[in-house]
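Have a look below at one chain only, the form predicted on its own, in structure tokens format.
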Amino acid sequence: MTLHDAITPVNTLTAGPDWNWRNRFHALGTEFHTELPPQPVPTPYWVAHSDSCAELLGLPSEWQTRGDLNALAVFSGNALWPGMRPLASVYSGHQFGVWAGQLGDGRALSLGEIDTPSGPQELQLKGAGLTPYSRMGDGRAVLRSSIREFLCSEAMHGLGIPTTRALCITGSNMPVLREALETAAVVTRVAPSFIRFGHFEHFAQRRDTSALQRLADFVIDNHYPDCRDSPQPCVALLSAVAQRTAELMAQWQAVGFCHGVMNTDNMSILGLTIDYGPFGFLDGHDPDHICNHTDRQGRYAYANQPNIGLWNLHALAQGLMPLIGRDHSDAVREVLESYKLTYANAMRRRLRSKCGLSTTQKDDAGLIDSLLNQMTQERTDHTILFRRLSTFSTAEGADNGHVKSLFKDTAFWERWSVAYAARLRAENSNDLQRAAAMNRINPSVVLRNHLAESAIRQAQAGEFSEVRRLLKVLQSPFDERHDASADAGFPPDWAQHIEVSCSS
């Protein structure tokens, strides 16, 4: 099927939400995108929606059911609201470290950009049909992958980690072929911008300096205005992106999140977590954990993510060099070097906080490293260990069995717990206050693969209540009410056999 064959006229409704549409990306020019309508799906239905994201956008409380809005049709790609100007953007990128050439929104379609109290937000349909950049794909998404993206987008927001958001999922019984025949779904994604490192690589590789300059100016003026006052605005832009990326990597590592496919076309210029595919959260603490079954060489293993972030920033720097000029290459090298220090400081800060340390002392690194090394040796559960550590008592003779039981090596625990208790007492740590602080940064629940898989299996059987229940849990991951629930427990044995890949 060609793109021309796939295009079906889509009606523009007479009414929509009270939104001011801005659609600034259109002004960059036709080199950046192709305008085309979404492709309808037959008989769409609601799967789930996020009230939190709807509130961000200013949607009325009854937006799903209001007949005059017909939101189900809009968010399935079957209709448009006045002011929407759908487009697919073009970009390029490195995939698994290899230049892949032109890529682009192969199954995503931007509906436009609106003003919100939190600033402009872009709405995007994922799975809305063929675009000029679909290559060999069909432009569709399936229910399985759509549920994973929807839940993880909102879960990361609940964790306080910068991310694209997800407003809703709609489904259809339209068949879509992946490894097996599945059914179609559409996710509505939300972000201030979906511009990626690959957008800059695309125009640099084509030696289109004019388009590259327009893109840089657009990003600076709309997202990094402080960079405009710099003698070298593009160096300042690279620096700002590097700082955000370093902080994001530290947040991922601290919570045990593995992205799985950190290609340059999946790196947000705003430092957001973007493009949820074969992601995963650590169960047992394993620096070599590979969450993406397709990643046979382990390029994107958990421990490699901070270095891959830097590798991708080098690619972005190369994309900006036509605007920066070789005379300023030393400044670029300094920016890239600064990433390492920013990441190291951010990671140390987060690890101290995860361990409940409110001050810095010279032996902290050794104390924390010894804990992480033992967790690695024993594959101690990453989330449960840090959550339980908040219950640690500094009282003389305290058993602390709730944490001790997580380790097989009791000799290690006896040594480490004595050192940890002494360290806490050295800063006059109050057990109750420390526990409260630790429970604000160490989640009780993360989106483990088995939780997502259980929700997916029920949804594939036509029951969406588990998706909706799990969403509410993940939106409050630090709530102590979850601690005794199965959601916060150890993964079942069958979870070891779950495999996710780039098609997930």
Given for the second form:
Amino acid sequence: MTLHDAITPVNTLTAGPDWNWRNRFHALGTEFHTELPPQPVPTPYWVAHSDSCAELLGLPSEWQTRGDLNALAVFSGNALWPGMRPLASVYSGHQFGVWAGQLGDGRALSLGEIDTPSGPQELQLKGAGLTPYSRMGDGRAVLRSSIREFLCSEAMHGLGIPTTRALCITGSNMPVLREALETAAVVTRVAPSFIRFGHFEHFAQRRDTSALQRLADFVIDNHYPDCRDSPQPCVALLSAVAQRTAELMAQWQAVGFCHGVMNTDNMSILGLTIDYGPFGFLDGHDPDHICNHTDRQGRYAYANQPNIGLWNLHALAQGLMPLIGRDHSDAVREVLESYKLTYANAMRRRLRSKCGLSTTQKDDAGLIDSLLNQMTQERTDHTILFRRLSTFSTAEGADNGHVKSLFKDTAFWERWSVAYAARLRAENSNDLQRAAAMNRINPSVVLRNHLAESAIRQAQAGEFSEVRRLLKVLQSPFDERHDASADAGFPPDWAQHIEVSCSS
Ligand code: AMP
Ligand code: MG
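Let's see the other form, the form predicted in complex with ligand AMP, since the form predicted on its own is already up.
Below, the chain from earlier opens the complete complex, with every other chain and molecule after it.
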């Protein structure tokens, strides 16, 4: 089927929410996008929605059910609200380290941008049909991957990690072929901008300096206004993006999140986690963990992520060079170099907090590294270890069996726990206060593959309650009420056999 055959006009409804549409991206120029409607799906139904994201958008409380809004039709791609101007944007990128040329929104459609109390937000449908950038794809997303994206977006937000948000999932029994026949779904994503490193690479590669300049001005004026005052606004932009990316990488590493496909087209210019596909959270601590079954070489393995962040920033810098000019390449090199220090400091800070240390002392790195090394050797559960560490008692003769039992090597534990207790006493750490602080940074529950998988299997059988239940849990991942629940427990044996690939 060609794109032209596929396009069915969709109705614009007479009423929508009381939103002020800005649609600034549209004004950038036709080089940046193609306007086209979403492609309808047969008899859509609700799968799940996030009240927290709806609140961000200022949607009325009864938004899902109000007849005049017909939100189900809108969020399945079967209708538009007045003010929506759907478009697919074009970008390029490096995939697995290789230049891939033109990519673009192959199955995502931006519906437009609205004002919200927390600033402008763009709405996007993912899985809404073919676009001029669909290449060999079908423009659709399956229920399985949509549930993973929806839950993880809201889970990351719950963890305090910058991310695109997700408003809702709608489903349809329309068949979609992946390895097996599955059914279609549409996720509505929300972010201040979906611009990627790959947008810059696209226009640089095409030597379209005028469009590149417009893009840089757009991003600076709307998202990084402080860079405007710099003598070199594009160097300042690169520096700001590098800082945010370094912080993001530290947040991913600290919580054991593996993205799985850190291609430059999946890197947000705002430093948000974007494009959830074959992601995973560490169960046992393993620096070499590869969450994406398609990533045979382990390019995007857990411990590689911070370096890949830097690699991707090099690609962004290349994309900005036509605007920066060779005279300033030293400044660019300095910015890229400073990423390493920003990341290292951010990661050290997070690891200290994860261990409940509120001051910096000279042997901290050694103490923390020896813990991580032991966790690596024993594949100690990353989330459970740090969560339980908050129960550590510095009292003389305390057994700390709850943490100790996580290690097979008791000699290690005897040594480490003595050093840790001494280190905590050296800053007069109060056990109760430290536990409370640690429980605000070390989550009880993360979206492990088996949790997502259980929700997906039920949803594929038509039962969405587990998706909805899990959403609520993931939105409050630090809540101590989860500690005793199965959600916070060790993964079951069958979890080892779950394979997650790029297929979505
Ligand atoms: P990803 O790495 O999954 O974010 O996607 C890489 C590129 O492939 C992007 O340009 C996507 O829009 C496109 N793509 C992925 N899946 C599909 C699909 N089913 N139909 C059309 N395009 C797709
Ligand atoms: Mg992508």
